[in-house]
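Here you get one chain, nothing else, as structure tokens; it is the form predicted on its own.
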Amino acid sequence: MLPLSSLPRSLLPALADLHMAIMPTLLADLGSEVVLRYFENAAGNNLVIAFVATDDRQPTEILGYVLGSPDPSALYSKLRQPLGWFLGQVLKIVLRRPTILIQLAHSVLSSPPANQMQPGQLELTYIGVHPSARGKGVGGQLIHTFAEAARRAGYTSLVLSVETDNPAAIALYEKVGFVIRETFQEGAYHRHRMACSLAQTNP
């Protein structure tokens, strides 16, 4: 386990290839590029608490990853510098799945209540294990670590949204102490909105 701005940027494009294969969110349907430029500046900003599980035999493979931040919109703004770039990728995209550009004007022009931080709270934007890693705790790990770099650094609860279509998810988040605080729509998705104290809480 080492954090984001610890991994050779060498694995980037494998953390992004991972991220695509199984994140089906709006960022992935941005494509490879997109994906891959998100957590390059991710691994540069010093506001995302952000950790990469490695196979301790095979350091090169990426078993799973978290991400989150004070403020995901900033990172998801960034991504639109420089614009003539976000552009090309986004029109590349959109000549093969045009219902994409509609997904990406409600994300950016409208932001639900339910995804609105409050002081203290961090969001757990991203967490991800590889299938060959699934059910052996990898999972767990990540948020216990997440969980504790967000208590050092002054944070006193989380907060993330999930699909409600994902139970394995739900499931794992109620595990380590989240609950569902309301239900929301997102555009195409229909998700929960959850928070887990980390003053009364140990993920």
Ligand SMILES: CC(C)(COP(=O)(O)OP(=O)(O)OC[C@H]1O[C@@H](n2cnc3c(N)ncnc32)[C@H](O)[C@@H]1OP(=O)(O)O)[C@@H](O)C(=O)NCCC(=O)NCCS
Given for the second form:
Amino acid sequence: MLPLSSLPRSLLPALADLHMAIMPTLLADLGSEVVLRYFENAAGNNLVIAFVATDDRQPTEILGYVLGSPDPSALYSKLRQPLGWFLGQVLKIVLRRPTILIQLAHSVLSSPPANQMQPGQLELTYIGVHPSARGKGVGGQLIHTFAEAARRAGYTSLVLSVETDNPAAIALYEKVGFVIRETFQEGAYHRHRMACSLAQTNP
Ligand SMILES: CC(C)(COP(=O)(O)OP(=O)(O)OC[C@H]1O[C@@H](n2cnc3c(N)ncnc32)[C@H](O)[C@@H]1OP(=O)(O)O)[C@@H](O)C(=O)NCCC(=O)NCCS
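May I ask for the structure of the form predicted in complex with the named molecule now, the form predicted on its own having been displayed?
Full complex below, order starting with the chain above.
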């Protein structure tokens, strides 16, 4: 398990590809160049806590990743710089899928109160495991490594949003000690906001 900041830059495209393949949210809808830029920005941001699990026998194979921040919206805002580049990416996607404009407008104009961060909180923004590596404890290891790093960095709780129709992720989160605090609609997504005190993370 490597911190994202130590992952060789040459592996960032593979990480972005894995994200695109398994995380069907607005970020992935914006296309591979935007997703790659997101991970490049995250790797250079010292507020981000993120780890990548690689295969011991083939260290260039990415098995899974976890990424979080106390200010997740800053990572999305940074994608808009330089603005010309970002608008070009959006235009490419809009020409292929005009309905994405509705989702984009929703995400820019509305920020559900459930997503607002409190002092001492770290958001677990993304966690994902390659389909061929699931059910073997990789997700559990990633989340424990993430929680331990968050505790060491002085955070008191973790928060996250998860689609209500994602039983595998919800079971993983509940096993670690997350509880559902709120259920809400965010654009096209029906989500739970879950929280976990770092004093009570289950081993
Ligand atoms: C959710 C995810 C990260 C779990 O990764 P994983 O490596 O398969 O998880 P683990 O093998 O470490 O399992 C840990 C625990 O999670 C729960 N869990 C994992 N997969 C599950 C499934 N398919 N059904 C029910 N519970 C499941 C179990 O409680 C499991 O503990 P157990 O094995 O003792 O029963 C993985 O399924 C994934 O990448 N899903 C797609 C991306 C995603 O939805 N991410 C979350 C977005 S919010």
